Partner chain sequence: MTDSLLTPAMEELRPDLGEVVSLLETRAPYGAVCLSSREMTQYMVENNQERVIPGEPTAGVILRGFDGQTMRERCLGGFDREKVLREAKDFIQGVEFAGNGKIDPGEERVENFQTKMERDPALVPTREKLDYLREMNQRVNQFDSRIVNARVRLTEFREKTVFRNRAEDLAQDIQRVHMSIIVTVMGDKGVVYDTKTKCGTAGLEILTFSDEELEKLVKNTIKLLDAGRIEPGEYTVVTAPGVSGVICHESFGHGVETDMFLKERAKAVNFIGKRVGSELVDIYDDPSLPGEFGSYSFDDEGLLAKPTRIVSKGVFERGLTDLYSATALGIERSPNGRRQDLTRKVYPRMTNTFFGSGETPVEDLIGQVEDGIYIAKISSGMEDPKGWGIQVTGHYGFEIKGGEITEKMYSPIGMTGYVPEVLSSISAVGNDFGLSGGYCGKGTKELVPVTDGGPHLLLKARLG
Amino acid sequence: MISRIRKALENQPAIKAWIIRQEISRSFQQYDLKDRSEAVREVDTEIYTVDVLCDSEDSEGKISSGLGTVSILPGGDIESTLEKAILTAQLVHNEPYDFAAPAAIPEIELADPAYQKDPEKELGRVLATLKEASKAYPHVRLTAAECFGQERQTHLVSSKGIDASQTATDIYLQWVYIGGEGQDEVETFAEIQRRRTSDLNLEEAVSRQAQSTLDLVQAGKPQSYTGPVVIQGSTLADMIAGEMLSGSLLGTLSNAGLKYSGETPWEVGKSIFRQEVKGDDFTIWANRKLAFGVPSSAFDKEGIPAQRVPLIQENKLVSFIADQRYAYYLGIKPTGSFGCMEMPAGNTSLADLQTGSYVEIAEFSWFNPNRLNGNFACEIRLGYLVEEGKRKPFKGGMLVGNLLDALADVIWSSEVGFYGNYLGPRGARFNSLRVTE
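For the sequence just given: structure alone, the form predicted on its own:
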């Protein structure tokens, strides 16, 4: 099929450059309700995505470049589909650019051997482990669980001479606990996405979720508060790296496309903060080479090889994250897609971060700061007011502040953790944030 698409592309003189991506995936899904398996499903898919780049004249007679993207199923009508891609590309008038040239593709571990060996058996083992671990917490009831696994093979070829392949797996687990009785009953939902089952860390995840469920039953109302706020684990990872599908503030403001359009104020060599740094220095890498990272990839959709890009070094911007188009416009090296957030360990233990009086935020309903200025007012699903060593759970209220200002006044833990799209400190103490009722 690739050779047929390639031949059809080469027969189109209007096309300046092209990329073909073949994706073959095989997925398994098991859904359990209480103590029994309700459904097991297997799905195989194959799809071809084609990008075409065409040059044409804009309304002023200047040469411009446009991109058209189409998908083709096996046996689909290649010629008519490509005609639609060309038409789309010729209606777009961007400054001229070209696709990426070939470069060495690194080898990165992206596939779980245990899952590849027997997907259905491995998903069953994960769910059995979840059930067994949940038995240690009789105050919660496991009512439903679902585990989804996928192995995806990607083959990319381009008119520039790129020919690269990679295999990756994805594991997604979600489950529901119910705690309490009658009017005091609460329901909690947990989800974890990783590339391999061993990174699910089920015993730890079950313990945390079971305790959160019990604490929600007992949780009181929030109180107005301003002062130190401690955030840990996957909640901290979501705050820094963003949720898996939504991206992050740091990823947005370091995007070369926004630099080109003038929407980000960041400048290479200058501090990303608008105030003096009062806490630990901030250093971060955009790492698409991280083994088993969910956003990791040996090459991205343009065929740009994975890199570990120094993004921020001691509070100052080092690089912008650039695809081929905006790298060409700005005269910088293309980095390809962002990848994982990687941070160095801090110098303070978690135990030392959790001293004195403070608020701990265990879970947000959704942490969604403004993507351009970092302001946030996010609902608290579960938090704790800690005074004199006593932890009082509460639910509701909002955590209010600015993410960039918060990152300029934070202490990072010396312990590190991996959470799919984030490798860095397990905990952080933000020295001054506000909780509203």
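Rigid core here is just the name for the largest C-alpha set that superposes within 1.5 Å across the two forms. Please read these numbers as outputs of a predicted model, since none were measured by experiment. Residue numbers count along the first chain shown, from 1. What changes on going to the form predicted in complex with the partner chain:
The Cα shift for Val40 between the two forms, taken after rigid core superposition, is 2 angstroms or larger.
Having seen the form predicted on its own, can you show the form predicted in complex with the partner chain?
Partners and other molecules have been left off, which leaves just the chain.
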């Protein structure tokens, strides 16, 4: 079908440039409810997405570029769908730009051979491992689990000469633990997304979640507090790199599209913070080359090859993350899509971060700072007040502050971890944050 679409595009003189993306995916989904299988699903899809770029005159007679994008399902009407794309492209008026030229595309490991070999068996093995590992914690009950796997093949060709293919897998696992009894019952919910099953680190994840469930049973009410706050693991990764529901503040403010629209105050060469940095210096890369990173890719939807982009170095913005169009507009090198957040290891051990009196936050209800200024007031699902070496769990209350201000006064751990979209310190001690009752 790609060749038919290509031929149809080449017969259209109005088109300045085009990209075709073919995506074929096959997924398996298993849903367990206590000791029985609730649902089993198998899904096959195939879709062709076509971007066409046309130049036309705007209402003032200036040359402008317009993008028209359409999707075609197998058996769909290619000619009439492409006409719709061209019409749209001619009606949309933006500053002129062009699509990406071919460039060397690196090999990035994105697919799990164990899953590809026998998807159903591998998902079954994951669920069996989860159940078996959970048995080691008799005071918690596993009441539900969902495990999905998907293999997606992408083939991209463009009028500029790009012809590239990649295959990626996605593994998603969630489960529910119940702890306590009667009116004192509590639940915890775990959710992990990775490219391969071996990165789920199930034994460790089960141990952490089971302990959180037991601690939640014992959790008391929060106290008002201002002082050091320690955050670790996937909760820290979500704060920095964003989670599945919301993007990351750092990703938003470093986006070239937002720079072009005037909505980010960040400037290359200047500190991203509005105050003096009191803690460790902040350095981060946007890394789409990270093997088995969930947002990693050999090439993005425009065909731009994977890169490891220095984003922030010693608190100063080094580069905006730009697709082809905004790179053109801002006169910078295109980076393609963001990829994973990568940070260097800190200089302080996790053990040293956890000294003296402090609050540790194990889980938020949802850490969702304001997407442009970083202000937040987020409910604490499970935290600990640590005094004289004793950890007292609490539930409720809010962590209140501003994420950028918090990142300007933090100590990072020397131990690093990988959490799907984040590779960096496993722990951080924010020197002064406020917990409200």
